[in-house]
Structure formats: C-alpha cells, structure tokens
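Only one chain is shown below, in structure tokens, and it's the form predicted alone.
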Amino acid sequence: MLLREVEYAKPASVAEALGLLAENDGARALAGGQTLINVMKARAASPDALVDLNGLDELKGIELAADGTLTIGAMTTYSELMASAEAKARPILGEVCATIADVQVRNRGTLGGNVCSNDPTNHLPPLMCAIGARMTIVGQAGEREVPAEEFFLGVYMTAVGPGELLTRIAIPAGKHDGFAAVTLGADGTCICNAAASVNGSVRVAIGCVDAVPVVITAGSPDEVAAAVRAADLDPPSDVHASAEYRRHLAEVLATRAAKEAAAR
C-alpha cells in the first residue's frame, strides 16, 4: 500500500529537529524507518509530517570512556554497532544486533529507533534493561536522563514525550551478559526473548510477555527459573504462541541467558 501524502523535513541540527517537532503535534521523528514506514503503509499510523534525523552527526557515534562506559548515539545503526571496536567492550550489543532481521534492516535500523518504537517483540528493549542502560532525552525545556527500566512505558510508548528526542544511550562497563530468544524463523521477530547480566547477582529482562520488559533479579543462574515462576507472568496469546507456552519460554530463555552470562 502506498503512503498517504505527508510533509517531510530534513533538519540540519538537533535544535532544528526539536523545533519542527514542537511546531507540529502530528509530526514524528524518522530514524531508520524500518518500522514507521511499514506502519504508515498499513494506515496504522498517520503522522502529518516526518522529521528525518538521518545525517545528524550529533546523534551518531560510539565513545568508550576510561571507566568503560559506552555512549552510543541514538542514530547509530545495528551494522555500525556490530563493526565498532569500542562496542566490543560490551560484546553482547553487537551479538544481539547481528540476530536482528537481515542485512538490509541492520544497515538502516538504528538503536534509538528500535527502543523508541518499543514493540514488545523487539530484541533491544530487554537488553537495555538487563545491562542497566541510561537514556538521554532532549526537548526544548532541556535534557534529562532516564534509566532503561523507566524508559519503556507501554506498547509503542516510551518516556520520550511530544517534541522530544532520544539523543544517546549510556551503557556501564561489563562483559558478563547473555541473550536468548525464540523467533519466527531464523530472521523473524521474537516469540519470547530474555537478556541477562551477571554482576554478583543476576539481572534478567524478559520480552514478549508484557507491554514492557519484565525485570527479575536472582542470586544465581540456578535460581532464575524459580524467580521467573514467582513473577506470575501473564503474557498474551496469539497465533504464534499461547500464554502458557510463552510462560514456559520465559523460564527457559531467562535461565539460558543467565547461564550464558555467568559462563563469560
């Protein structure tokens, strides 16, 4: 289906982009477009204007600080993360990005676009919660930082409000991470996924079982399954999986991700 008529703007700076978004309540930021354009074609969303963020160097780049903190621009693509020497400091990032869809999507899709769309089947929201990422949001009123666990608010809803942009994501030092998923085919979306990080205790974030990633902590990988059962998950049923099967997958994948993290 063809797109309906929509205004298009390509700002030269973040400040100009924020101004354009503030001027038009019906404007949407365009990152890689891998989700938004398809949603628009299906008439599931009808923004009045698209503010194209491509070409804004302020939103690109990967920096590794002396303390091991990674700062990643929101418009960094999956492929750029996979190829980055700096991002190897937190190798799970490139590993998970390598499992997303196909080469074309990885070349266009962005870290910021993925987390801001907050599709419950996406790979990256649970990973951001598990590894303790912090999201920097900028608006005309200023800048604020939100922990990943508070960033995701509901299906397709995040802490990025009208007239605001996610500009960068900060990820603390660490290498003991794991990720596990069951997908629709080799390159499909997730039926259920789980990310884990071990730093003494285990922190697990499970996707596809609620509107936002479900974060669970346990003392050790061997205790993760019991912690997931105690969380009393209430996932949806659909044509791909029943709620019961998703609860089972959540337990299995969370344990698998935690043991992978511990093995590192």
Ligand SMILES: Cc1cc2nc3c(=O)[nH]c(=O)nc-3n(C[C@H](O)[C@H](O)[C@H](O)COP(=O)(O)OP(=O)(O)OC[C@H]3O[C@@H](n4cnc5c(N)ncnc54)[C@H](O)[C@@H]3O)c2cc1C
Given for the second form:
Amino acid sequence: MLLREVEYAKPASVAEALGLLAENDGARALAGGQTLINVMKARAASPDALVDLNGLDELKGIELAADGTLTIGAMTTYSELMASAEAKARPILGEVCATIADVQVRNRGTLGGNVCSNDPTNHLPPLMCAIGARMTIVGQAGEREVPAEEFFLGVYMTAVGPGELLTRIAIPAGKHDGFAAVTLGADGTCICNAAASVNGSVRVAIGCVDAVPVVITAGSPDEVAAAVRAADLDPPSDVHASAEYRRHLAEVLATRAAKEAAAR
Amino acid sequence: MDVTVTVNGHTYERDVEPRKLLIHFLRDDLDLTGSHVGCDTGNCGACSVIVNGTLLKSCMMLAVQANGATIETVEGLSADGQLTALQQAFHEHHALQCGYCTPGMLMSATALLRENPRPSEDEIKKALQGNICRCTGYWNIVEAVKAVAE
Ligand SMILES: Cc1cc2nc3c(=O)[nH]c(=O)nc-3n(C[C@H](O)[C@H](O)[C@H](O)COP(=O)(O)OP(=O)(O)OC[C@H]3O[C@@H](n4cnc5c(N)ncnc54)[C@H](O)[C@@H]3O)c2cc1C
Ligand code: FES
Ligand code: FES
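So the form predicted alone is up there; where is the form predicted in complex with this ligand?
Okay, now the whole complex, with that chain kicking things off.
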C-alpha cells in the first residue's frame, strides 16, 4: 500500500525529537511501527510527518535498581525485554511479551508503542495497571510521572499529550503476578484478557471490556469473580464475542489470573 | 531522501520517498521480487526479511528507516547457485505447494536456525507463527526445518 505523502526525520536526541514534534502539529512519533504503519495504510491517521524514535539511545535500555525497581526505556522491543536478565526481576513482563503476535512483530514492537497506542485489545495496558507501573512523560515544559491507572484515558488515547513523548516505564519489584487471555488463535489478538498481582490484596486489570483497563481489587482470588460481577461491566459486542460472553470471560480470566498470581 | 542499503552483499543507493514501504523498495526499486506481499497488514509474513540481523516484516517498515542497513532477502540464500540446507530440505520434504509463503518461511526459519541450531518442534512452530501458509497445512514445513535441525 502506498501511504499518503509524509515527511520523515530521525532525530539524534529526545530534545531534538520534542523540537520536531512541537514544530509541526501534524507530526507523530514512530516507534516500532507495528501499529502506526497499519493505521497509516488504512488512512485511519495520516500524519504529515513522522519523527522516528529508533535512533534514540536515551529511550533504550533496562535498569534494575537496588530496591528491585525496573526502569524500562520506551523504545525497548518485546524481544529485547524477553532476552534481558534484568527484566527477569518481574518475570510476568517477559512471559506476556512472549505471547504478543509473532517473532517479527516482537522484534520491532516496543513497550512504549504498546501502551501509547492503547488499543483496548493490547496485552500491556492491563498488565501495567495490575503491576503498578509508572510512566514518565516528557514535553517542552519538562517531565512528569503518571501512574498506569491515570495513563490510559480512552481508546487510542493516553496521558501523552500532543508534542510529548513517553520516555520510560518504572515497575516496582514483585513476582506474585498472573495473566490470562482468550485469544484468536495461539498468541493472537485478545478477545478478553486479565492481569493480576497479589500483594496482600488482589489487584486485577481487565482488558477488552472497556476503553481502558478496568481495575478491580479483592481480598483474595476467591472473591475476584464476585468483584468483577459487581463492577457491572458493559463490554462491546463484535464478530468475535458478544457482550454477554465477554462479561463471562472477564470473570473467568480475572479469577484465573488472580489464582496464578497467588500460586507463585 | 537518499537511502543506501546493502542487500545480499550488493550496495544500492537510491532516492526514496519516505512514504515507501521497505517491501516496495525491495520489489519495485531494486527488482528483488523474491519477497512477497501477501496481506500488507503485518499478518502473513510473506514479506519477511532480515535487517541488521533482525527478522521483520518489510511491509511494516519504511524504506528510509533501513538507511545504512544490511538486508538479507530470499535471493541471498543461494547467491552462489547452491541451495542452502534449509532450501534443500524444503524441496525434499515437499514444504511448498504454490510457494507464495516460501520466501518468508525460509527467512523466518533461517533466522531461527541461526539463533537456535537445534530447535525443538515446539520452538519451530513458535518461530513460524508469523508466517501464514494457505496450502501446506504446515506439516511438511515443520518437517523440513526439523530435518535441518537434526
Ligand atoms: C500482526 C500483528 C499482531 C499484533 N498483535 C498484538 C497483540 O496480540 N497484542 C498486542 O498487545 N499488540 C499486538 N500488535 C501490536 C503491536 O504490539 C505493536 O507493536 C504495538 O501496539 C505498538 O508498538 P510500536 O512500537 O510498534 O508503536 P508504533 O506503531 O510505532 O506507534 C503506536 C502509537 O504510539 C505512539 N508512540 C509510540 N511510542 C511512543 C513514545 N515513546 N512516546 C509517545 N508516543 C509514542 C505513536 O505515535 C503511535 O501513535 C500486533 C501487531 C501486528 C502487526
Ligand atoms: S505482506 Fe507483510 S506481513 Fe503480509
Ligand atoms: S505454499 Fe502456498 S501459501 Fe504456502
């Protein structure tokens, strides 16, 4: 497919990238391109200019601090995360990334792009909400940190405003995590998914049932199903699942993820 | 924009519009038509190539993003006229029917065997997940890769 005409720049620093984005309202950041290029083919969006983040070492790398906090650069690919010794500090991250699409997509797609695109069927938005991730956003005005729960604002919308970039994701230490999904074929698009983390109480984030992940807390895994029911979800109906079936899946998958989390 | 790439050992310099996808640059500008366009949505893997050692789908990347890169396509596998062991195994195990998916399958399996010369059957299947074949039912493709791995 021939894309609409577009300008292209590959900045060498985050400061330069922010300058390019500020200069042009129609400019858009290009990360792994595994969503954006398709969106451009479909003309669902036709940016005037692409600011390619692939040359920015500042957005790469995974660091593990003494207190167990992982700091992951936005431009880290799924494959890089899966291969990282540091990232094993929170094993669920690599486990979930390994189930996203296929090798080729994992080699290009980035953690930053996954959360910034905030497709309601994506794997990482619910996971980030469940494990208490914090996103660092930078713009001309400076830097701020936003908890995952406040980061996802709507379908394809996040706290990253025009002219801003997500630079890194900080994830606290922990290992009592779980993830469950019903997908279209092995490692396919999620029909419904749920991520859970147990730290005293259970925290579950359910994907595919609303514009943003729905976060639910419960005292124990056995109480999760009732909590999901009480949340009165109003999921969409589509060719893959009716709203009613998705509501059922939400309950089952949230419970499954919570039990997996508690058992580790 | 000026783009310089090395594809299968040859260096090419071309003026490329930023909107051109890498697959179209390879096929239309460089006349390397071995890599195919199956879906143009990143799903089928027929356009898979190896860029700077990384397997990717060339319909999901701009040609200008490959500036300075070393690219391997299916044409490079038997550049000396000699089939690779993998290609030979595809031939012997009847791992293709119409052949449309084959260039992508070969590149994905090549990338796998480089990283993991002795993959298990499950590892082979996982590595080929991004490549769709509408003819073979996959069985013989997996058999061919297994034969090289053994
Ligand atoms: C065949 C196929 C199957 C897929 N299946 C799944 C799946 O099952 N689950 C899943 O989760 N994903 C899936 N994906 C999507 C994939 O994971 C994408 O990689 C991901 O959604 C976007 O990441 P990206 O790095 O490619 O971002 P891009 O496509 O480059 O960008 C996406 C959006 O985020 C913005 N953006 C990116 N990085 C930043 C940043 N640092 N700061 C500000 N804005 C930024 C871009 O401007 C753009 O609007 C699939 C993709 C394909 C092609
Ligand atoms: S043509 Fe690129 S994945 Fe199908
Ligand atoms: S042999 Fe026809 S698509 Fe695979």
